[in-house]
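Next up: a single chain in structure tokens, the form predicted alone.
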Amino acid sequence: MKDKRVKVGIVGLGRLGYRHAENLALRIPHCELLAVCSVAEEEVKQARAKWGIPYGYTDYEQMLENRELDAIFIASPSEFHCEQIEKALGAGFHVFSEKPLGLYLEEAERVEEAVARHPDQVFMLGFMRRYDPSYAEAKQRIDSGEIGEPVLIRCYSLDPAGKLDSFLRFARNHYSGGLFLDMAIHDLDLARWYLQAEAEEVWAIGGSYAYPEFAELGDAETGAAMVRFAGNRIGIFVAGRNCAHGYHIETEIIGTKGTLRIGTIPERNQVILFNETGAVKTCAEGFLERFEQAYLREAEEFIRCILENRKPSVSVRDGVESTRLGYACKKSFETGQLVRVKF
């Protein structure tokens, strides 16, 4: 492994595809970006000015025919991941793929069936909340008994209004899922893996409050859901794209014997201002800058696993039930009825 190096090749290159490809080119031991895939031609240039690509494309079926490359990462819009993801896969390439695996279940299905038909080749989706160092300590203490029996769990996942005007701008040009798909998928998964239980019943309701257009697009700007567990286990979710004082993202997790809490002040750093407003802490303005770590560690946990050969702990099988989970929240937002999660 000492002298070897998995060469990849990315396809999208937007605000999380650009972070993405430069840790690929510049933080990852024993890594080479290769190539890199936009639809926007002027974003490959810059790339590939940037940090020396050798290969440039803004198609992205010649990118897989790139006989050099041994992996593919894929951070294109929601809508595309699933059908790169079997394209990948198909022509021999080690994948990961950012998330939501995808935007409806049977695709979602599809997809794990691809995996399941190339079992030499690593397979990883993008939550990197779990590589995030908080949010792992909380799963080991979960693990280890701290806290009991784990019987609710509530997430905030809150974009920061400052945010809005781009993201309505991409939402008018990719079909994102929504809300709940696309936003709370995150939450969705720790819950998930906090609670070690599949959900069975959920509600959710939500709507577009100082932002019509969200209505426009069948979205909300907030919303919430609640779901019921196996095990009569409890999770409560809200998300929402209009949050005054920046990027929040908090997770309780009640137990028989205990709680934990992640991120109730969304600080950016220790620094504290006094002054005539009182004490005033700074936030994180952004998802890039919060789990700035745990998207570093997720790639690098790709890679060793191309390298040692194995699969990672995040499995396909995880996307799907998220992908279950958060479209039985949009179907019930959308509907007003509480909606019984099929398996």
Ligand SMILES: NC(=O)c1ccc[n+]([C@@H]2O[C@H](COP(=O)([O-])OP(=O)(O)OC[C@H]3O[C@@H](n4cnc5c(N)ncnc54)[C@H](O)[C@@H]3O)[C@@H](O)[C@H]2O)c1
The other form holds:
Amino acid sequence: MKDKRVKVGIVGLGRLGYRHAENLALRIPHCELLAVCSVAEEEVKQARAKWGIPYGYTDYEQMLENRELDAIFIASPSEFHCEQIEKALGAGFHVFSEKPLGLYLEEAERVEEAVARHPDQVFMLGFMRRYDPSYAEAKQRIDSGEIGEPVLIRCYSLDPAGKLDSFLRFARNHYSGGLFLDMAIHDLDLARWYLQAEAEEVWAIGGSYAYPEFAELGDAETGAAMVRFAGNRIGIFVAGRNCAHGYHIETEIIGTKGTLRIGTIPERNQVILFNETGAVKTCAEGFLERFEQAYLREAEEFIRCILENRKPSVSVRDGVESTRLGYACKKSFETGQLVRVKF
Ligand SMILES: NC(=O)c1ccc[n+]([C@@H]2O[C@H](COP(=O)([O-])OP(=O)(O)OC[C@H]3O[C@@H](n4cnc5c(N)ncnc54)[C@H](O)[C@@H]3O)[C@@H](O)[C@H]2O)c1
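Switch over from the form predicted alone to the form predicted in complex with this ligand, please.
Full assembly next; the chain just shown is listed first.
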């Protein structure tokens, strides 16, 4: 494995794709970013020039014809994930896809079948929180019994108000899936991972309070879902786009013998300013900053899985089940009804 390099092509060079591309080009061992692809020609030109990438494409299918590539990294808008995953698997590549797996259950299940048809290819989904050191440590502590039986999970995923314009641009150009499928999806995955249980029923509510633009998009600016998981375990999920103090990602897991909390103060670092307003801690500004390490670690794991011929712990099933639950939350929000997650 010493000299072996996995040759990767990435599709999508936007807010997150650019960071993934930079990591793959410069920071991931045994990886070579050989091709970049985006419908925006300028992005392709810039990426090629910046990191000296040999191949650039504005057409995804043309990139798939490049037989020098081993793997495809998908960071395009969510509505394209399923189709692009199926095509890349069909063309014989290992595939990493950003979350969510799909915006509809049917397409997510189709991808699951496609992954099953290609057992020798690695498929990994970008649930990067599982690779964040704090979330990974919480998982180890739960699994070693430190909080007894986990019975309740409470999650906050709040995007910063300061990045609202960039989100609205994204949501106007592309179908994001809405607050629950786009934003709360990470928490839905973490809940399944920590509780080791599937969701049974959900009630979700939400609204647009400071920004009517969300209602115009059929979406919510702030919302909450309460989920009953198997074994009467409880999930409380708060998601929003208008957090004044920054990017607030917080998780609490209550067990029969103890409680774990992650990110209660979403602080940027250890600096505290004491002044006439009190003790002030600056908060993280967004996902690129808060999950910098997690994006690196998940990409490292993808490349290692290919080289070591093994499968990552985040499976396509995790993608299907989180989409099923996210979709049920969305349906409950839209209809005002309690929704059974599995029929
Ligand atoms: N894991 C996370 O924390 C996280 C954070 C942000 C975004 N995401 C996910 O990453 C994906 C991309 O989000 P983003 O915020 O970077 O979006 P973005 O709109 O900033 O970027 C999208 C990129 O894809 C390109 N593109 C659009 N349509 C294309 C097509 N048909 N074929 C090829 N390229 C195409 C655009 O030109 C752009 O380069 C989304 O699915 C989103 O849900 C995940």
